[in-house]
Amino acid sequence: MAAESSRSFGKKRVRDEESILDKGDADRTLGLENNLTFSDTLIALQMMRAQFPNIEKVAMQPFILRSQLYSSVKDRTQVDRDLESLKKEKVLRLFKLNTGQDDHAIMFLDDYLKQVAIAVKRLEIKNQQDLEVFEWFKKYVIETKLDVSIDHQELCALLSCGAEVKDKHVTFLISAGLLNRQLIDPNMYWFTIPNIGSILKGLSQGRKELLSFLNRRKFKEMLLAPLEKKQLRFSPLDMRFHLRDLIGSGHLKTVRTPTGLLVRVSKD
């Protein structure tokens, strides 16, 4: 009962933040320059996710960094605790990732689920039996294990909640996407976004090719308006979720000048 609360007030949390974004925060055209902070992690949370970039070819509910977001809010230690909060609040979740030592996704629990019940369609499973180890997963394993990543014990434990757990339903779960077998240690499992692959191929591309770029150029550095509008060629994602990802882990910093924010590659 008591969890039942608590992802109950923290879903009212979003909807009355959500109210704060209708007034039109949340347009995908205002610049970067003039919504690149904010005071509040859920509020910069909402922003990115209605500013997430529209990808050809793959169905995928929006995700923010945790990088992005300690570009957005300056207080990088109330970001933490404020994701554990949501975390505990069941709003979201997080996903370690897989292109880089200290690399995390986001994504609202309403958005994952989504992306969850894409993969199981797209399994094609016509024996109905075999489909409800996702029941399973969703109740006894989402609802429970708030981690980056479970064991292999304590996964069956979870869901064996259901009925009897065989090889074949812990095959099923990763086949969709939805678990990923940690390479140091067989028996632990990551958590993963399915179908996620290819956008974080383009994601490692697209940061290698901004810092080209930018590399190139004289004094290693350009206004931002402008350098937001360019196309970038590797990645699906926009130069806009490249530039708060690179601003948030430090590759990049914003100096304020007259004629506005200037991007500069920073010093090893």
Given for the second form:
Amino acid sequence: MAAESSRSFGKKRVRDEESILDKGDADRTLGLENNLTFSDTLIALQMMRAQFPNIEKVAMQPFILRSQLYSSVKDRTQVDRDLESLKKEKVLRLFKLNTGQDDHAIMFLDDYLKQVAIAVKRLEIKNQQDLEVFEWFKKYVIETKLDVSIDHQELCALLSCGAEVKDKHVTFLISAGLLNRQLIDPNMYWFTIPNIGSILKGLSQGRKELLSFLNRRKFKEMLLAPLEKKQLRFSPLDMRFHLRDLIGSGHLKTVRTPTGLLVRVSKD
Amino acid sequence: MWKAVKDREAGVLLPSSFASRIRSHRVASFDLSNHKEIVSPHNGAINSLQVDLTEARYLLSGASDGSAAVYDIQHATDYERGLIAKHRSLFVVDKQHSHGHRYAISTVIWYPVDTGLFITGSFDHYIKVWDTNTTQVVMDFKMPGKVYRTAMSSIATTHMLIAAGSTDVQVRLCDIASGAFTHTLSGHRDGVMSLEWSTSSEWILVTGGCDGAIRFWDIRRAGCFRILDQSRSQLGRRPPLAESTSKKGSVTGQSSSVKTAVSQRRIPLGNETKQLRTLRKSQILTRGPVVQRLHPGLSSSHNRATAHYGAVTGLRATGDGMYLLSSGSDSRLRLWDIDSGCNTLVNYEAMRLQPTKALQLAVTQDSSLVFVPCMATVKAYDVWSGMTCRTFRGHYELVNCCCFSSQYQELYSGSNDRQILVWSPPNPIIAEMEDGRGGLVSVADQDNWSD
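Given the form predicted on its own above, produce the structure of the same protein in the form predicted in complex with its partner chain.
Full assembly next; the chain just shown is listed first.
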């Protein structure tokens, strides 16, 4: 908690209120014994999950970008290691996004399963048969394969623990949005979050808009307090989301001034 | 510092720790040198630098205009105002030379045994071995693609092979003794941008390719024996023995015949875990794979593990041979534990690395700091915590290479602005002079005996 509050952006008050509500949610999802040892990364994750903006058009469960995590916890190596151990404990899952070279999204496992269920339901409305492949996927593949990608042989092997697997099953998974072919290698698939396409488009457009807004200013900087209140035109995600993301990835940096925090475009 | 000297006298402090303390103190006070300058004769971006390994006295540089130059970094050629030492090049070989390179020189290295030979590799597909004293080409090797990087092992006693990575997928080893190619290492899917010989064994070569894979080759055998996978990780230094053995694959006894003809789908037998034993049972799949047979301990060439999400642009092994640093075009720097082949998950703070060009990293002798050229600066990171220690700003354009001389604790960096800058601990005499007492024109290292 201390590491976080030292990096607070003036959203400290809002965060404190939400933390009280949040702890309540956490108690229910993780069980009492796990509550006793919170790593800083986990607290940051839960905090940001609670602050995920509500998007009207798309039913989207909260996800957190890795760069946002880097901006809210001081020690990045510790963040990486905590993420690795949380991934192994199956508390959360990592996904590689296609919006940049090293973009990753972190989603809590329950949220991911809810998202998958929504996608499956949508597919169910269209055609009724052969939907057991999603059950196999959930039971065998998600439980055992914790990486961001999987290759074709392994996928078929794991799915066939359910029953005989055919090509059209894999096609169903791809059309539901759970898997995506890798461009460099036709045998490997990325795991993806279903129905995230429009949000990712909004993410990259929002990043560009925010960076160009700051670049157009005379000294390429702005105080955080008025900047936070601005609305982005091209992105359904709120300004706070984008600020955390860009600060964590190094495009923006914050400077402490007597009148508050200042956000500046970084030169290197 | 005088207390440390006293402690060493008294035997409280070991001489070796005294020396390393002084060295790290000097490295911590690095800044743009106020007493030394290298005058670069190049008309193109400087791509590669190397200080010679025998005396640490000569610096070799290679540039994009096809020129290579050698400087004596210990003795200056002249002094400016009696204070600043200027080091001009001892000689330059460029396009005017009868056997010089025709295009950009991408890599220069000294012959590791002595400074009588140096090797240059260039985008004109040639690797040339030069005699330093006569500045003539002794031998050249024609490669199938643009040469990105060459390397020679500094601990080799039985071979003098130049490992060369180019835009071709195969790594070639050239032998100076015979003038021919002795080995061809295949396995990469795209060009090979960075190469390093291992610092602990003269037979092990590490290569990083544009396909993002880092492969370890033992040149006495065919094939690579390890591929670094960024998803295999360990938290920090090596875990206790019991945990690590469960990660290693179980290559069940396959007969050791050569791999069969290329077919579209194969089962990677390299890095499997125990969970995938079932994979072997359910091999009857629609796409009919062919089982690839391997020598035990060898990695399949169809193992697609990647170390970076882009090309691997730079490799550097630490002096003790235990860890490997790799930089990628995905702007990540990763630290690998060589023995276990795992990613140690150290996160080097936000850096943007130039994606298209090969970089030359530098590590201090005691592996505490790594110097990385990041865009127009050189950044020094603490190897184990990933924190930025210093940022060296001085170049006007992108920095391509940096070289650390551990004997004199100096850092040399070369960039696209055609300059080689020297970063060293400040010389206190000159710092005093600059403070305003100006007008004193005395050579800094002249004797000052009283009568």
